[in-house]
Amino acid sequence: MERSQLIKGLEQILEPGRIISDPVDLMYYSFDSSFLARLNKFMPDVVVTPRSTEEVSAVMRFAYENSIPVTPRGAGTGETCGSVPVQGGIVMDLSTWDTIEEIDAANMQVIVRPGVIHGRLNEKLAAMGMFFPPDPGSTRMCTIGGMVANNASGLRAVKYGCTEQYVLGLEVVLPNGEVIVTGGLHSRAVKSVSGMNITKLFVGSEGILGVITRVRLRIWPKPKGRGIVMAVYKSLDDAPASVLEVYQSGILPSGIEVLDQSAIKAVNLYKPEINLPDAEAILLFEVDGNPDSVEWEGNKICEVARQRAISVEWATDAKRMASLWEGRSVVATAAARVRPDGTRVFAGEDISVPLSKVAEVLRAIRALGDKHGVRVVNYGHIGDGNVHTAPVIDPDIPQEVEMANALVDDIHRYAVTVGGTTTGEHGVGAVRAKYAELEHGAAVGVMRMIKQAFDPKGIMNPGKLVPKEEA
């Protein structure tokens, strides 16, 4: 379909305020965080802004019936290119759609619509008393659609797992324009094992599947008290054997991350007022609960620590809890540091591996640098295993783009080979497609029928998280 005939053919659907269509304003549409999307340009023919089920459906029913592909979108904060249209099309911006529509307290749970914001249901949450747990580090801009569509996770998924945790049902409008309610049509229960669980098809399915246009979650009560222990390893290999000692002491905490070498000399550079300590890691353990049992937690992850680190201290002071997570809440913008001329590349940055594997991939994805001539921070989640690597190259250069392209690839399949996973949070996307068939084998098999049944057509999110047969 021409362009002009699509623009006009959504014009008897929807207001014209909620098409956008001029060149310029589809740019920012263009693009995620991902280096991907950076080195493409994957410009959509039209933008659509519905703000009920019923235009949602009405748009998805126009593009089915015109083979038309469709990408929903949220705040586009992610690194996969996985709200880009990488075929044109439509893209459905959801992200004003933003109605908490109600806080049911009693029932511990709370409806969305896909647009709010992650950090602002969290304040509305906290003067009830309650939380959302999923905490991602772009609270302040994701919508907790993506974060469904994404099966989002963040610092403290060790303790409180990831989105599709909470995730108790869902309207989701499918490629044809049908709606359906998953986990219960008019259910307010936190507990069903009725019927098949669909609603866990649709959690991490990163829209080629359908668009999500309501979203019921469990919430829970929000703890009282909080603390922070700061252990400093002289040995790398100390790290991830202090974090396993602290799993066998009984504790489990609501975060644990790392800063290597790499991280702790980028951090120093961009903030040296933190003043970070010289070492070859850096661990962060969170622990939360009843004031008492903090203390006590805090407490004994100390006298573990102790065992191997060369430094520990605990604090619950507001204030000195802040200043020692600093240094790990801005490392990723501090990556940079470690080349004037360089830039930070969100490309590779997500792998998830075995816990005993941790400290051996930190050094490998060092070496792997070093092969490549691609400079490196590593950082991350060490209580689940998630890796974040930060490659920094100058990516007006195409050699190094090449040789960061390279490095990535190099990253990704070490990963699998270690027993780890090419993503353990950021998803799949267009960026991490190909490495299906390696990671998942026949299954991935499966997973294209189960897109056929859903969307035989092909308009939903293409391009995205199950690549297609080859012929």
Given for the second form:
Number of protein chains: 2
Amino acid sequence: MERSQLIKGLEQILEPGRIISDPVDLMYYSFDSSFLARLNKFMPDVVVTPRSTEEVSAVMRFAYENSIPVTPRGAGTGETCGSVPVQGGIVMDLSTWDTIEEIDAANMQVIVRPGVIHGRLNEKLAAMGMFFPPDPGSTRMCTIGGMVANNASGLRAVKYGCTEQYVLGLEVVLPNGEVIVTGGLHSRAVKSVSGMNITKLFVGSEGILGVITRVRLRIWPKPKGRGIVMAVYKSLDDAPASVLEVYQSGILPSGIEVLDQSAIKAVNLYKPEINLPDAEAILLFEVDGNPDSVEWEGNKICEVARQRAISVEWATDAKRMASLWEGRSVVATAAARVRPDGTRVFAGEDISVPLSKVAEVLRAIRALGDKHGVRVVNYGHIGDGNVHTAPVIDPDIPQEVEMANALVDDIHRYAVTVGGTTTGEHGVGAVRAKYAELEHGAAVGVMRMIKQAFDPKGIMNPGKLVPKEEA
Amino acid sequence: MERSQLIKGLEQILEPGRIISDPVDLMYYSFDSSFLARLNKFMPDVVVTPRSTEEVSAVMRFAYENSIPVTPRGAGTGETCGSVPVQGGIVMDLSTWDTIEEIDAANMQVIVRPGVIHGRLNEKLAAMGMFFPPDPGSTRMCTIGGMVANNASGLRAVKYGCTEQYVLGLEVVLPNGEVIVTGGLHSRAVKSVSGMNITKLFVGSEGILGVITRVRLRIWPKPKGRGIVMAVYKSLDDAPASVLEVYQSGILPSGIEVLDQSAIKAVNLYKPEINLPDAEAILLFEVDGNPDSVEWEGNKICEVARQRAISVEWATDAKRMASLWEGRSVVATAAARVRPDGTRVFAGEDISVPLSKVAEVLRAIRALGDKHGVRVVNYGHIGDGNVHTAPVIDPDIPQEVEMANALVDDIHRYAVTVGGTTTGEHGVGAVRAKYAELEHGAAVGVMRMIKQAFDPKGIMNPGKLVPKEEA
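So the form predicted alone is up there; where is the form predicted together with another copy of the chain?
So here's everything in the complex, that chain up top.
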């Protein structure tokens, strides 16, 4: 379909002001944070900003009839091109549809539209003593719809798991425009095993099965206390060993973060006054709960960590906690400092590996960096074995781009080899679909079968999550 | 296919001793705990007891080629005919395949075959300071395979959620005999968003999409402390109000149980020495965690509950906890005592309703019982709004059977009307499939579409979970 026809068709089914077609504006929808989007500009033909289920359904029916690709998008904070229109067509921007429909505190749940921002929801909930536990780093920008599509998590997944665990039900517009409600048409139950578990199939489906237009989320009592333990290790191997010993002592911290030597250096270069000790690894344990519990667990973690760490410190007051945490807070920004005028690129940044292999993996990534001549900085959610690697390069030099791409390809394959996954939390999108067969084998056939059943024309966010069968 | 041919065919693909065909033995596979199975005998044509993925795959290929129904079965502890061959054919008994393949404590996970018994696994884990949190009442009998197929939970779902939350990956034999691995072919990662979330689609699929032959489960540090609060309420309405106030105080107990007046009476009739107070409701809160946390939370719950309760008691020593808990322990058995020579039947026993409506629902169920002339006893996991209703009848009197069936039909429909679900944890099986459309509307079409894609011949556990389209 001609672009002008496409726009005309959409004008007939949408409220005025819901269509963006100026090429300058479209530019903003051509990328996310991924390296892939930096290297390519994936321009949409048109962007729509629907604000009702009916509008989303009308757009999908139109797109389905005319076989036009549709890419749903939240805040575009992703790192995998998941919300980027790699095959053009329509981008459906849901970020303006940010209604919190109901905070049903008496039933421990909320009903939101997809564009609600995570941080904003949690601010409202905090005032009522409640929270929605997953906590992506992008909390101030990312949308609940995006979190569901991506099955987002973050720091506190160790204790609180991923988004899927809190999704009680969804309203979804299918590729052909049909609207369904999962988890019960009018349900406010917090537990149910009625019907096939399709709610969870949509969680993490990256928009390839339909458009999420409403989310019913479980909320939890917000713990009143919080504490941070910082432990410094001379030897890298002691860090994951300490993590396991903490688990074995009966404690499930809310988060366990690691900075390896490369990250420590980056932080000290970026902000020398933080002055992290020269060590092979720093661990940060966060515990939460009631005040007595936090005190008990903080002390216990110190006791356990001291068996291996060269220094251990522990705080529950806000200022000291922020100070202990500061290295972790700045590391993503600091990473680029390991090289003058270097840029950190988002690629190969999200493997998750068996806890027992974290030290070996961190060393191997450093060795791979050396092999490819690329500086890397490692940090991450060690409690889940989730390693965020930051390659630092000059992306304007084609040879460096090539080196970085070769490095991250090695990192992804290596992760699978050691019993890990190519992505712990950032998702597959367009950048990791090619590893599906390596990681999942014959199960990819089942994924393709489901995709085909939902979307026989292949219009929903094509090129993401599940690779097409090779001819 | 003739039964003799069927047996001959199976003999050719299975190890000797893997086929059960004596009618007396087959009887044991014709029922579970459900009222439906009490009213009908659903005899299999033959039972197989495979003990390898290859054997399961060979049986499925054979069944698929010959269009023979296959019903996978664990310990048969279900209450919905989920593992009962309502259309005859082959029952695949997986209970003898009870190998714990690996306890990978360093990576906080276990790999088991489907027949491993829940309680046995948790005994082994306890010795290492770990546990698999879901805790169905049938722990001493039920199998992990059955728990996964049913997405089982129990008392501690309030804090620890359902089985799905712990399933990292599965090996599944598809209806056509193909074997896939979900969650990563060789993965030992504890967090991943790689690929479509098909692991969770299989969890709770009640055997209609394939046979689960291996389970990779997340395990957690086992909390060292535990405490019980018992609170007695003069007015039923105060009980759910107390539950909400406990949540709002920032506490997530590991379990919150309710006994209503009918349950209190039943317990006192059954074992007068328990001597529960004459009240409209008793709540039992269980808290777990480190010892200081348990102490803090127990005291806080007492403080909150005292605002409404006529008496509150709190214990952390094993003997006193068991004594406080005794009423709850015996209630399922005690229920029948509300009527001399009465029998408790498992039907309509598992609705889960919005927390805000629990008091109203308990009253309505009593009224429905009166309307139909059936005695009912109510107890359940009030923290999740999960109400277990025990109808007590004489099942040998056809008129009473009719009355009970009419009552439970009303209970199921009523649950959906008040924003609840027909089943919080026991599953759909053959007894609740007919409510799918009422509860899920158009989403049932998607469930059918998925079923059709996996099992075009409709041989996998037919008649369960998703109803056939009405002609």
